[in-house]
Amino acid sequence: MELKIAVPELSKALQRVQGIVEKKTTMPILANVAIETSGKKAISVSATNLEIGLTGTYPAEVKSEGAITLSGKALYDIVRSLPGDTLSLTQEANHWVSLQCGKVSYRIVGMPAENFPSLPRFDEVEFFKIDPAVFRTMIEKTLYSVSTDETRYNLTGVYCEPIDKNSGLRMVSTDGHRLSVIETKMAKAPVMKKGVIVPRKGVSELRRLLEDSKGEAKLGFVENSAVFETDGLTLTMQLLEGQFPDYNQVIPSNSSKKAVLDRKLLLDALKRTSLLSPDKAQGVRLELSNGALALSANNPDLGEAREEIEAEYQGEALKIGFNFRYLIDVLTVLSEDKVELHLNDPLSPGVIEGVGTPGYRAIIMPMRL
């Protein structure tokens, strides 16, 4: 392999793998990032860390073909620190690299690139387009509902699957209190037989990569992976294995309840309320009446806080209880002005969804207050 690429394009593409590179591993390999040639003008960089993987493709002068794997951190630093425009990187024998640039050269010992782990066959893979602000909006509605209890292995990541008839996609998120459930029809939908569980530190990268992304997106599942596409760059994400719970039973189908309040005024109650909610409960009583809506929290070892909003309710005067902190997570997700509340009674789950803007919906359970 010799190729020579711009200093700043490879500065670029070991920059944004390094935080994917392991520092300290089990396997040696995982601390380096594969480099290989594609076709004579590009070269791909790629790092995993078995659980989440990134590729990016990036222009270069290719005089002769080929690919190895070289310390992430220690090509990084080199790169970073060179004083000219241009490097030279030519593959010796036994696996050893020369990087020259001006008057400065290196050889730095890499392993070979057939010890990388096999990242997904790209052309392979079917994807479909997607909205990067949609997508992210989706994400960014799911991903707060994770569960982080180890132990379930089978919530600790999103669930992804097609409406009916592949009709467009919903994501879904579960921690065993709370839940959370979007959906977006599309154009052309996404190609799976049945839904696939996205572990939460492949999201949380996707949701980075979207943040900068300018471009089209893409997405698509293969057998044990997703692969997203945007920009040059691609990610993918090892899937979660085991079968996501039949959420649609803990959703309530009708709410004999239903308050539209303003969302802002009901976060900033709920941050003032939630000062005085007991520590270790976090718990707020919310009380619902006509035309309002009164939150109320009381700590044994502070005292009581109680504040009185306006609410678009008519019917019978409901109490009941919530963790103060679900609530203010999916308010702070939703965007829309104002919120519906759907309850039913003091024990049942609740249901806030945005006004305006159907395909999202967030059911807490509730306390015992």
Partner chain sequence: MRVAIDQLAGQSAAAEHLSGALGADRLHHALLFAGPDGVGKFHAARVLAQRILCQRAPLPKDPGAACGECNACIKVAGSNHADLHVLDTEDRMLKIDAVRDAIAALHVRTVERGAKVLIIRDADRMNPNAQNALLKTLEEPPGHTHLILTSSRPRSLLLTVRSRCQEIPFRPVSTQGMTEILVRTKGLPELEARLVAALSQGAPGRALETDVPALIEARNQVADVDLRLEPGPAASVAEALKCAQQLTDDNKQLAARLDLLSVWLRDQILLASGAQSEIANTDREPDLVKLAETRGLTEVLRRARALEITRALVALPQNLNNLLITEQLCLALAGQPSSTQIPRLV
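Residue numbers count along the first chain shown, from 1. None of these values were measured; they are calculated from a predicted model. What changes on going to the form predicted alone:
When the structures are compared between the two forms, the hinge, where C-alphas stop matching one rigid part best and start matching the other, is found at Pro120 among Ala305, Pro120, Thr234, Val181.
Having seen the form predicted in complex with the partner chain, I'd like the form predicted alone now, please.
Coming up is the bare chain, nothing alongside it.
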């Protein structure tokens, strides 16, 4: 194999797979990326950890065809440090590869491409188109509340299902203390027999790809996998097995108290008040009264904090405690100027929504303070 490729192009290809390449593994080949020629004008760069696989096609000048696998991290470190614009890559005997960029040269040892795990290929995937910006927003508003507790396997991903009558896509995540649900309408809804759980790592990789996506994005579900395509990239993800809990039981059907607040004012007040919140409990008390919301925290070792902000609210006073980190996470992913806070009593979940942008709700369980 012998080829020439633009350094920025190869650097971009390698950067995209860094989150998938296994750094510590009992299978050394999983720490490698597979580079394979695709005709005379392109190469493919692939990586997999056996659960997630990514393949991308990139323009190159191919002099002789072939395939090799090289250390994903080492090759990326080399390529992004090169001073020139073009890199020459030549495969030598015994799986060695020489790299030449101007007066800089390297020789690195690889492993045969035949040993690289085959990435899943599906002949028939019923894709549906999804706006990259919309999809990225859906991911950002659900990824933060995915559980990191591996013993609760069915909560370590984002649940995806079609909206009633196949009119769109709904995404849900929960860690048992909070829940996020977002939905969007679309002309063609996903085709699936039932809801599926996409693993947290796969969703994270999706978000990274969507940051650079400028063209059409397509998502499909087939067998026990999710397949995503955009801009010459194909990401395949093994779906999680298990039953996602009935999230509708957690969402309050109605609320007796609604306050409208300035999102940034509330976010800044939470950050200040939380400075004196107990480290482990991370609790902050919210006191809702006519026209105002007071936030307070008490740390026996440090002292007390209290701040009051304006609130569009008229009704009975209410005191309720929340984990301030959960509140901050929600307010950070929202972009609206104002938010609605829906409450019932000190023991019932609170619901936060952005004003003027329906389709997203964050539910947070209260704390006893």
